[in-house]
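Presented as structure tokens, the chain that follows is alone, the form predicted alone.
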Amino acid sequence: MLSVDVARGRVLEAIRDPLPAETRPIEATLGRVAAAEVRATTDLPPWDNSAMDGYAVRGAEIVEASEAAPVVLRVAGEAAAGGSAGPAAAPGTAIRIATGAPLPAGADTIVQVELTTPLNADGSAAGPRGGQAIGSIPASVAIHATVPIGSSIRRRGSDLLAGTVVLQAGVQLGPAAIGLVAGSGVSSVAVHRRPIVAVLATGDEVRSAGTAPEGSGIPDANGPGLRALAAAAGADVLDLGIARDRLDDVIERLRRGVAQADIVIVSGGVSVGPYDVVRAGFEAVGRIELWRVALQPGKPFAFGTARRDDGSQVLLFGLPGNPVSSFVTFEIFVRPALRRLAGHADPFRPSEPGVLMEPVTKGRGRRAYLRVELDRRPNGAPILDPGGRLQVRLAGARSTAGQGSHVLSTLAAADALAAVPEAFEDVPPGTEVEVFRLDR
């Protein structure tokens, strides 16, 4: 059996470059991958403006202004957002401004409206002081405070300048990101297109989700467990069905998916049972590049590749028909086969350290990969350990099968996979493992 390691590398191996660009609205990028660098093309802010309702002054003529004496300044017109600047602000008035407008030719500080009175030409108060300055222009303003020249004024390019980079090729799209591209004054950005992937099921005893299972029948768990891991991962999915334990049934079917995705996935039928025919299929359709993995669960893996008719390539995934040994392998196979394709810069989880809390036997020889809770506060934190590691404990306490790849109930309840090394066997509480968060 080959390790995890050298299995894992080589799956990666097969894949010489991610999918291919195409240029998208930003609106449409979310979850997306940038395949080349961004720039902004226009500074950002594009022009210096205020951040605030208020005036716009000029700072020095208010340095003495104060509750008791207040400095009176005419207005002289006033800046809306998305309106030009308005007239400049000439010595001894104000410009009254709206929170993202243009700052004024000759102004220098902005006042916030809480700290002014709006006031009539008679020199009466024309509205309440710190009120909204909205209605009509007053007549002039009084000022009952000082504030530092400068104040409250978003300087032009004070968050980026065009021609700054705004998106490194290889980071996927969140909402800050298309809003950072947006507010930069780019509309498109060229992406890698998302994978395809296809998914088969197997088995005769497979009955679809819903339906009687009727003798020895048993509900799918793994086509709509393994369409959401890979929907989840980034890819647009395609159900290819349950096959039956017939080699013609799934190579008709394994073709169809060769003809339409990316990559190719199969629940059961990998062992050596008189049944399994995947390896048999997968050698019809394209060729095995590996069969096998010291792996727990998730022994019984088989990855090949299949060319279509363009010359380009798709990756056959044969993985356990035992649920949770399937899901194993999809995390440390599939999924990161899967983001390398889609131009993630890292196609792998970030790891912790973390301590079991309790005692685990494992097979010799394989690397385990443990369903676990972590222990947390009350409020949800994490609890750690004095030496900083996560506290972990097997998934699903209440199950009576414990960590069997058959028992999915562990698998709903796990936050992590926890990595034991191949060496162990008996792991004693306190062990130090490596642990992968997954996707709640």
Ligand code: AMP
Second form
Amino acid sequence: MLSVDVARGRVLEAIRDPLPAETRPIEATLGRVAAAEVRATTDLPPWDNSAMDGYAVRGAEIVEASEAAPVVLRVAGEAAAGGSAGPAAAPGTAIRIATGAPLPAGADTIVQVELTTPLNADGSAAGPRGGQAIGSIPASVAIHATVPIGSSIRRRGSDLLAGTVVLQAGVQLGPAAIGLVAGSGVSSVAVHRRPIVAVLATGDEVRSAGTAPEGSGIPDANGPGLRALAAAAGADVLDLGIARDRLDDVIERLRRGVAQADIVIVSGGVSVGPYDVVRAGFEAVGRIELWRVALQPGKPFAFGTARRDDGSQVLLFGLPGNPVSSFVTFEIFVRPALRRLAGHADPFRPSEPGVLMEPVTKGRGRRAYLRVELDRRPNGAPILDPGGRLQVRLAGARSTAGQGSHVLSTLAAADALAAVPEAFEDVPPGTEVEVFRLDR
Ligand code: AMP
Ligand code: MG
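Next block: the form predicted together with this ligand, after the form predicted alone:
Okay, now the whole complex, with that chain kicking things off.
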């Protein structure tokens, strides 16, 4: 049996390149991975502009302004967002300005509208003090307090300069990255194509959703579960249905998957029983690269490859039929492969150090992935031990029995998988584990 690390290394080595890049409008890149670095095409902000609604002034002229002795400046014009900077602020004048409007020449300071009163030509108030800076431009403005020179100005390039790298290759586009790229003047981005993942369930006993499971039938958990895992990891998914435990049925569906998908996942039928025909199926459409991994749950795992007529490669994953085993082997092997195809620089989930709060037993020589819950405070925050490690306990049914590879309820209750090294058999409380938080 291969170790988890060796097997996963070989799966990833089989992927020479991520999927090809395509150029898409920035609006259509959520969840995609950048295929090349992206640089800003504009300074941000593109020009000096106002951070406030108010008046652009020469700061030196208002240093004496106070409640007792306001400074009155003639209002020579207006600078509006999206408009021109208005006339220059000549000595003794102010320019009414809106947030985001370009800074008028001559002005070096913005006084926010709250510190001003608009005045008529005869010096009477044209509106309330601190009123909104809307309506017709007042003849002049009284400034009731000083502000430091340079106040409320957002300088050109103070966020970033044209040419700055705003997105690295291999990084996934989230909402903030999309806002940054669009805001820095870039309208389209080269991103990798999304992987296409086809999922096939197998088993004479497995019934599709909505079919009454008469006799010894059981509802299909793995088809829907694996398609959801693939979609959550960034794939487009195809449903190859449920194959009977017959080689010809498996081969026919595998062929369909190989023709259409980058990854074909099969659940069940990969072990050594008389009806386990999936490995023979892989050999009919491609070849087996490795089989059997020292993993708990998930030992009967097979990985293969197939080639299409155009030379492109399809990855074949044979996962155990037990639903938790199929979930765990997806996490360990398929998700990193899928992310590598999608172009992610780092295909792995981050891990955090944790400490097991309960005793567990496992098979010696196999890496165990336990379904665990985090100890939490009433506000939901995880509790750390004095060493800063996450405190974890077996999820759901608080016993090793709940860790059986068929027990879906404890999988659904789990916050994370905790990896226990191969060497352990009886695992005492206090053992350090590597914790991988799951998408909930
Ligand atoms: P197998 O790997 O085919 O020997 O299946 C192992 C166990 O997983 C058996 O108890 C199967 O009934 C069960 N199983 C296989 N496929 C599924 C599925 N799609 N949904 C739920 N259970 C399954
Ligand atoms: Mg089966």
